Amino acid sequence: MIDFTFTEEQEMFRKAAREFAETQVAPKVPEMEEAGKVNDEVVKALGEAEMMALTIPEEYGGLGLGYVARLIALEEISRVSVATAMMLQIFGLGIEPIIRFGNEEQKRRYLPGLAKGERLATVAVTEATGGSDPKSGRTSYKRDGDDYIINGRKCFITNSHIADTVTVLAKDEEDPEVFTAFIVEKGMEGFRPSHEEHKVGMRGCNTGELVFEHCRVPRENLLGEEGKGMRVAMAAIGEVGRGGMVGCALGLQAACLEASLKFANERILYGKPISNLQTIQNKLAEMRIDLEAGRLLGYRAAAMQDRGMRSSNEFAVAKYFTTEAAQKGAKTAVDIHGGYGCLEEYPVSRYYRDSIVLGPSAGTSDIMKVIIARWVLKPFRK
């Protein structure tokens, strides 16, 4: 028997996450939009509500609730602020390599503070020369006694200017086919955030460039085995990164549908609400269909992940579908609002801008289709 419902505990958590989002995050959205920056009070509230502790094991100060719970939290937070959900999702991506591949000393050094929200995290893989192809990145490292020296630049890094702990992927200076992952800490010699991007959407979420100029990293900050860095980075991105984007997209879809339903029932045309028009009803129906289908794809993959099953391909499917549906749903919401959809006082204009940023994050839709195609063709290739 297949059960498609939340457990009683998960349903209680969903309600708590929604209350948190509506009371602690929603009131700060106008300020974040105006300032174009992460709101410190929201970050503090996330830590106090233990939203950063969801996937961290209990023995390291976390809640150990798993990835279905993480998806629930991201959907509910994204429903009021995609930018805040994006910040939290990348935080989860940044800590995952430590949870999976960190040694005991590293876990005890970093995870308790991260679980409390006292430290923020991100992952630095993307470069201007290799967005969807991390192997073409140029950031390199070399051994120097008991330390490693890293040189290079990473771009499009979410949480770039607020992160205290960064998982960095670099290639061996002498052997460009060998990649290693490191834990780089804020304040380390030779490491600094540089240019900060100004995005069309997700204005309350920081994105920018990180610079490594002879950055000295001690050997104890080597993450996993030397030469196994690509596995460390891609394992996290394939499931946690794409899974987080699914949560962000689902929340945005839900927000678009709710706003459209409210407007369609209040907007009077020819003496009747426009929700009486079959054209509007068709649009609303399509938005609901996409939301329900996306939830089934996303929560199925997260449930597989909680059971210890590999779910990167399933998350590629869910990520493709939900981010495409979010962009479609946001455009539909603007269309339903007509001229009002072009006014910033109506949230659908923000939803539309935010939806544009969802597509390329954690792998473009075209790259998702490449991954999915490899998956379906694998049985036919020797």
Partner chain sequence: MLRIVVCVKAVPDPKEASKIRIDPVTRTLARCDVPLVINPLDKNAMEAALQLKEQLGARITVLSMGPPPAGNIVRECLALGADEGILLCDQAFGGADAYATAYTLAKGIEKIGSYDLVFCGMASSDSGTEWVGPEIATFLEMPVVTRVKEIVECDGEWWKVKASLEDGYRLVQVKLPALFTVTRGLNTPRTLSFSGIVKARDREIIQWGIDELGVAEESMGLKGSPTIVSKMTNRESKRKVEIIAGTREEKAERLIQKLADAGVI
Given for the second form:
Amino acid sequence: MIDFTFTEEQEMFRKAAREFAETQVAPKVPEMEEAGKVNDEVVKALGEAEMMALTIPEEYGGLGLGYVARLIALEEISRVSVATAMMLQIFGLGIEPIIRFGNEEQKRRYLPGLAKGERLATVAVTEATGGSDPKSGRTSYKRDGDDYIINGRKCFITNSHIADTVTVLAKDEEDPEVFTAFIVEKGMEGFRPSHEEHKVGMRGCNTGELVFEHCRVPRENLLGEEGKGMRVAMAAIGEVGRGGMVGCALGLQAACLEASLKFANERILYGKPISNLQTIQNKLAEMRIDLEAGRLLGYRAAAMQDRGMRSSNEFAVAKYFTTEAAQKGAKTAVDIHGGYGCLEEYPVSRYYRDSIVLGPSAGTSDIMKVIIARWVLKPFRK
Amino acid sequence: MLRIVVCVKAVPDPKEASKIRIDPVTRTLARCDVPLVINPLDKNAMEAALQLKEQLGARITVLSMGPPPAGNIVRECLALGADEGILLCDQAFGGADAYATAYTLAKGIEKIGSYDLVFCGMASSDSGTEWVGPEIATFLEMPVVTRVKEIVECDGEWWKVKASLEDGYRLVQVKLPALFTVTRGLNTPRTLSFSGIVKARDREIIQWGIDELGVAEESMGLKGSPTIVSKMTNRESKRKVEIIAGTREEKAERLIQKLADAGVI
Amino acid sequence: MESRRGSVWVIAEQIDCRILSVSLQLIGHARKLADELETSVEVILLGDKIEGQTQQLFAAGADRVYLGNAPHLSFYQPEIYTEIIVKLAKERQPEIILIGSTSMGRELAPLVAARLETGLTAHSIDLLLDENKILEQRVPAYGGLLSIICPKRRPQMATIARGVFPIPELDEKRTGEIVLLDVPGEIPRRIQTLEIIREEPEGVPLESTPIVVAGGAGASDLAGWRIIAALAEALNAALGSTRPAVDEGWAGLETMIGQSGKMVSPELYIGVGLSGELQHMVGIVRAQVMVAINNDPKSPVFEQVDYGIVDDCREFIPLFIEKIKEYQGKQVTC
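Next up, can you give the form predicted together with the partner chain of this protein, since the form predicted alone came first?
What follows is the entire complex, opening with the chain shown before.
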């Protein structure tokens, strides 16, 4: 049976997330935009609202609510602040490898603090050589007694400067085909964030570079099996990373449509609100079509994930569609606003800047197509 | 441990309530599917109870009267931290004015049995009378303080509260059990949490109808209401508008001229 | 001229022995109702050392004043005030009781109504007698008016805001009967007003300025609201608001005009970005000249004002302010 309705409980989650977003996040947006920095109060509020606990199992201090609930939360938060949703999505991405591949001891050590927001997480895969081709990365590790020594640099890392717990992918110094994942903690010898990027959009979340200089990581911080690191990284990114971007994109789409509807009904031209003009109506209708379709794709993939089904391809489709739609929607929203769309007082100018950042995060649209093509061609390849 | 009853009402979402209109032809209400939410001031009542629970320990019972969909707002209160939720729901309760509503709620509170405090929002967003709280208190023969803006002392039998006035406040001393109606200024209501929602997931919402309350049908709902709406009329205006036309600049100038001629600026 | 019908009552309110204007307004209207019902107007006045205040109640139209004069009645005490009024109402069986919609009235009225097991309405903007001589109480709601009646039970009770009815012409020669009430001493108390603290309200007081500029949801956001506030400042006007503007947090509750806010009667009212909801408009119907600025030509607000400007308020108002300043400049030099 296909049921396309949200349960009463899911509707209540949405209400809770919206209330949270509107009361705790929205008032901080101007400050975040001005400072171009993470707002500590927003991070604290996210923790208090248990937003980092959504996907963490109950036995490790989480709520165990799964990925539809997470998508609802991300969409609602992104509706008021894409940057905050992005930060939260990457917390989730950083948490996921520990849930999926951590041993009992690691789960007990990290997850309760991560659930409360006392510890913040991220994942570090991307390097200057590329993010979607992780094998080209140069960050390496070697055994040294009971420890491992990591050397290299990771870039475009969201939450780079605020994360306490980082899942790092590195290759064997001796064998470039062998990858292993490690949990690196803030304060470990030889590990430090270096410079912070200044992005055109999502100014309230932090993106930067991580440096590993003879970083010593104890053996118990090895995540998953030695040599199986690529699986650890990919499993998290394919579903949780792309899924998170869908949440960010859907929220932005909804915000663009809302702002456009409001403006089009207030702005008078030829003596009438511009929403009476068919050309504007066309644009509004298209935004709604994209939002409806995006939600169906995104929530379907998240529902599959909740049932334990493999959903990375479906998420690739949803990620492609929703981020493209959000970019188109943001452009349309700015167009509807005319001259006002260029003014910072109007939120659509921020939406437009934020939409740019949605593209490359967790894989560009072109990469999504590569993945989708690989999926559709699979039956024809040996 | 304190026993607190919080009365909450499901109201059409105030953000969309202006969609509800008297149909000019049928003279009945066109509701336009406006969703039901907790009456905003009842959230302050709920928050007051939750803060007392944290401070002094309390058992909170949420009580609402309404049609079955009002059960959702009772569940929301459970998610916020109430211990028990009761919905007074019966066809016979429909069409109640403030008096009959207060009477029904008072009967519900009587059935709950023991209570030290009853909280209500000062008024509801859809009728705004402020009558229900004091009338419940009268039926239960307990003192009431309306428009409470601060709880100053909350230990022992006698509490002290500040009640808002137009230009200041009253300092009131009151003996428990008592009923307080609360203002927006009393506190900032907390928002729903995901874990609260999960905890409220399987909680039963108790439903009481006329049989459970053991009340006579003629004292409830429309039949038990002293006041009735005898008619609905559309508004009529005594003023005749002149829309000032022209370019933006001309409009501004012409308006100023009109106002100057009328001698009001 | 006692009739078989009960009389029309007004519960008067005093602060520091000064009778509130709303009480006089209600007596004026009670006079009209009583004449039509061929009955008398009776006023209850409770306080301490207030015997000197009764003359103005007669001047406003009262035939009889029930006076409760005692130190422990000097300000509102819920239990004893209720007790006195309920006891007297049970004896005298009034037809109608009117109470000012003040913070005291809004608490006392339901306490009395519930004890008398009768109906009570709030927010009426008019009170008249229908063809059966039943009090028809007109309450704005849902873009129209509801007529509320209390057909079977007596008394019929209503709270009315200040400004709904005018202060009647005072006839200083009018006299009436003073009935001194037997004030109970210490009744068993479960509640007591210990103290009343008066605080100065902030900002230009809405009730006493000749110009009021009011803004609504059409301000869109705080920046839009500030533009409206700038207009008020340019005109040296008080800034009023609608319920949505208060809910958005742009304006304080004390600035709200209308049904559950204030009733004002300035010389000039300019409503900006508001849709003309009756709940707001009832607070301003007595303004001399009314202007609306709204971008929706179909907005109901244009049916209720004298002059309308159809325009985007964000764009129109800054220009309007400029023109006002030009005009004011000319006034000074001429």
